[in-house]
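Okay, so here's just one chain, in C-alpha cells, the form predicted alone.
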Amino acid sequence: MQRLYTDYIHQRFFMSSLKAFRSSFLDFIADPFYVSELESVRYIPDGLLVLEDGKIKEIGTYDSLQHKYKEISITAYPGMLIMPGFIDTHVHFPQLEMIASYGEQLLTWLNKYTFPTEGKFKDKTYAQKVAAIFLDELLKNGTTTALVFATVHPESVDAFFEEANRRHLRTIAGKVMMDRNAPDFLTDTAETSYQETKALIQKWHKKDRLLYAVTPRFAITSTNEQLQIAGRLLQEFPDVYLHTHISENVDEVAFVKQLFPESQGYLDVYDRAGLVGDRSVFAHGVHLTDAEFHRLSQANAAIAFCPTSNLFLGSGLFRIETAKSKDYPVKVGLGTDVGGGTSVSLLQTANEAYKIAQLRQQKLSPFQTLFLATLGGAKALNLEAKIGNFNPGKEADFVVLDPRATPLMAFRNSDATPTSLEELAERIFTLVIMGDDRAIHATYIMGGLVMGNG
C-alpha cells in the first residue's frame, strides 16, 4: 500500500510539472527551399503541445495525445495558430529611438542620426530604460529571440543583457568595437576593445540563456589591427558569435576598397582578420559577389537578410535565389535592422521580404518566409538544437497568433480551421502580408505567458 501511495504522489507530482496547450501548430522539419513542402512543414491542426520545466516534451494530434495528459490542464487557443517564436538575426537596440528617421542612405544616415543617438548609451540607467522597451516591444511582436547590436559602451551591454536575463531571454549581443571613422565619443582602441570585450564575455557569456558575439560595427570604423584582435577574441573563446555588417550599400563597398587595397572584396577583409566561420552572422550582403556567397557557404557562415532597412535606406535588392542556391547554399535569416529597419516585427519584415524577392522575379511561399523566421534563423545562429520548432527537449519559446486580428483580416480569412498544406499556405500569407504586432495574440517565454492572452 505505501508503494502504491508513493507512486500515486510520484505521479501527481511528476503530472503537476507539466503544462498542455491545444491549438493548430506549424512549424518546419527541414528547410522548404531545398526539400517539398510535404517534407519540411509540420502542421497539426488539432494538436497538443506538451511542456515539462520550459522545455518541449511531446507535440501531436490531440486524439492521440489526450489520454496521456487527462490529469493536467489544458489551456486552448480555438482558431488560433501557435509556431515557435520569431528569431531576429540582426537589430540594434540603440536605434530604437531613432527608427523613422528621414532621408538619407546609409553613410549619411549614420553620421547624421545614428552616432549622436548612440553617444547617450554610456549612460547605463538610459541605456537600461530603452533595452526594457526594445525587449518588450520584441515580446510585444513574437520574437523570443535576437542577435543585437548594443553601442561601443560597456555599460549599454550590461544593461541590455540584465534586462534579457530579467526576462529569461535567449538573445546574442555585444558590444559595439570602433576605432576609426566614428565621433571621437563612440570610438574605443585595438586595445581597450579587446579589454572590454574579454571582460564582457567572461561576464556574460553563457549566463542562463545569454550569448556573447564579438561585434566589430564594419570594415569601415576599424582597423586592421582591431579587426585581428576580434579574431584573436574569436580563437580565445571558439563557441562566441561574430556579429557585423557587410556590402550594405555601394559607397560603403567602395570606400571598404580604398581603406583595404590589398583585399580581394569587402568579405576578404574579415577573412584576413579570421572572422569568417560557421559562427558569423553578416548582415545585409545586398552587394556580395558570387564568389563571396561561396565563400560564406564553404565556412558554414550565415547572413543576416534585412528586406525593410534595405528598402527604407535604399540600399538595393538583396539576391534571395543566390544566398539559397542548392550549388553553395548559404545560411539566411530575416533580420528587423531596427533602426534603419522600419518594424521590429518579423511578420511585417516578411512582408517586404517576399516584396524584395517579387522584385527580382522570384518568389518565397509563405512557408519559406516563416521558415526564415523561425527554423531558418535559428540554424543562422547555430542554435537549432535549443529553439527553432517544437522537437522534444527543445526550449519552449513559442507564439500564439491570430490570423483574424483585425476587421479586414476576419474579413480576408474564414473561420474554419484550414485542414491542408494549401488551405494553410494561404492562411499564413494572409498573416504574412497583413499581419503585425495585433495578429500576436501571446507570447510564450520557456512555457510561461510574457505577453498577451493566457
Ligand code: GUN
Given for the second form:
Amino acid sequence: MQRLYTDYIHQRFFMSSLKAFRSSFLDFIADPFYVSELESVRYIPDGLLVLEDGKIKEIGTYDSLQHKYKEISITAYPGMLIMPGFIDTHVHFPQLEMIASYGEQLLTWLNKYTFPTEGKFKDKTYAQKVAAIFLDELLKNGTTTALVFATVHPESVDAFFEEANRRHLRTIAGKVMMDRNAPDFLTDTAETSYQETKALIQKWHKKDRLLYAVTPRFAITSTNEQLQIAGRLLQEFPDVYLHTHISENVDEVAFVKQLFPESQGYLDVYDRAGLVGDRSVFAHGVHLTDAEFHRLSQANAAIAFCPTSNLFLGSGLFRIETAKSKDYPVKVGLGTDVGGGTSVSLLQTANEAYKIAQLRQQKLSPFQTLFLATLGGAKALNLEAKIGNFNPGKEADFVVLDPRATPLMAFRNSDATPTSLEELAERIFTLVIMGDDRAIHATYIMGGLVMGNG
Ligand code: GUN
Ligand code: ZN
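Form predicted alone done; form predicted in complex with ligand GUN now:
What follows is the whole complex; the chain from before opens it.
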C-alpha cells in the first residue's frame, strides 16, 4: 500500500543534515537524442547519493564514497532503481475529476466536459480540495515538478499554489486567460486578465520554489487584444513563463486560421503577440509545419509532447524526430495533459510516446523516453540548473522505482541488478511499458520522504 507522509508538510524535513542513500542510480548528463548512451547515461549499479540541506552534495559508487560518510546513517534501497523525480510539462489540475470522459475530440470535448467542470473552481474551498488530491496523486506517481493549468479563476491559482507550497514542490502554474468562445461563467476580459495575472505574479512568482506561467488557454479562446496583453505581461515580468496549447487538432487549426486570417499560421498568431521565447511552453504541436518547428528552435521555445492525450482525443501522432532534429533542435518534455490525457503517470506517458513513435516507423529508446521524463523536461522548463539529474547543487527531488512492483514485473525482471547499459536498457524498458504508480516505491522532495510503499 502506498502511504502519503502528510506529516512532512509541517516538518522541517529538509533542514540541515547530511543524508545518504544506497541503491542503483540512473540519471542523464547529456541528451541521448544527440549523443551516445555512453555519453548521456550515468548509471551506478551500487551507488551512494549524499545530500546536504535538501540538495545533492555528491554521487558516486558506494565503494568510493562510503569511507567519507562513516558517521551518517545510510538509507538503503536494495533491488530498487533511484532516478530524478519525473517532470510533467503540461497538465490541468482542475481536470483530474473528468479524466476518461467519453467519445469526443478536442473542441466538443472542451464544451461538453471541460468547461462545465472548470466552472466549479470559482469556489476556492473546492479548488483547494482538488489541488490536494491532484498533488498527492502526482507524488504517488513519482512526479515532483509540473507545469500546470489552473482555471480562469484567481482563486484556483491561490488554492493550487498554497497546496504546492505546503508540499515544498518546485512547480509552475498560472491563471487561464480566456475572453471569447467559452461560456460566460468561464471568461475574463483582456483588462481583468491583465490585472489578475499581474497580482498573481506578484504574489506567487519565486515564492519559495513556486514559479508563474502566463497562461492564455489557446488562440481560439483569446482575442488578439488579450494575446497582446499576455505579451505585455511577459515584457513586464521577463522571467515568468508562457504556457499555452498549439496545433493539437485539425479542426482547431482550421478555426484558428479563420479567426486570425492575417497570420501566417498558428504559431505566428502567438509570435505576433510576443509569446514565442525561450520560456514558452507549447502543449501538443501535433500539426506544426516544418517552418513552425524551425521557428520554435530559433526561439529556443519548448513543446510538451502529450501522447496519452493525443491518442485519447484522436488528435494525431506527434513528430518527435522532427522536434529532436539535429539541425533545428526543439526542447521537448512529456506532458500527461490530464484530463485530456489518461494517466497521471509519466511512466505510462513514456509508454504511449514509444508507441506513437512505433506507429510512425520511428524508435524511441528506453533511455530517450526517460530522458524526456527527467532532464529533458527540466530543460524544456529552463530548470536544468535546479532539477533533472543528480549533479551536485541540484535540489534533491527523486523517485525510488521498484522493477519488481507486481508479480508479472517480478517474473519479467527476475535477473539480478543490471551491470551493463544493455541490461539496464531492458530493465528500464519494462518499467516504462509495464510500470505505473505501483512501480513508485517512494518519492522524495528536497531529500525528505513524502510517499512510500510498505
Ligand atoms: N486546448 C485548449 N484547452 C485545452 C484543454 O483543456 N485540453 C487540451 N488537451 N487541449 C486544449
Ligand atoms: Zn492541455
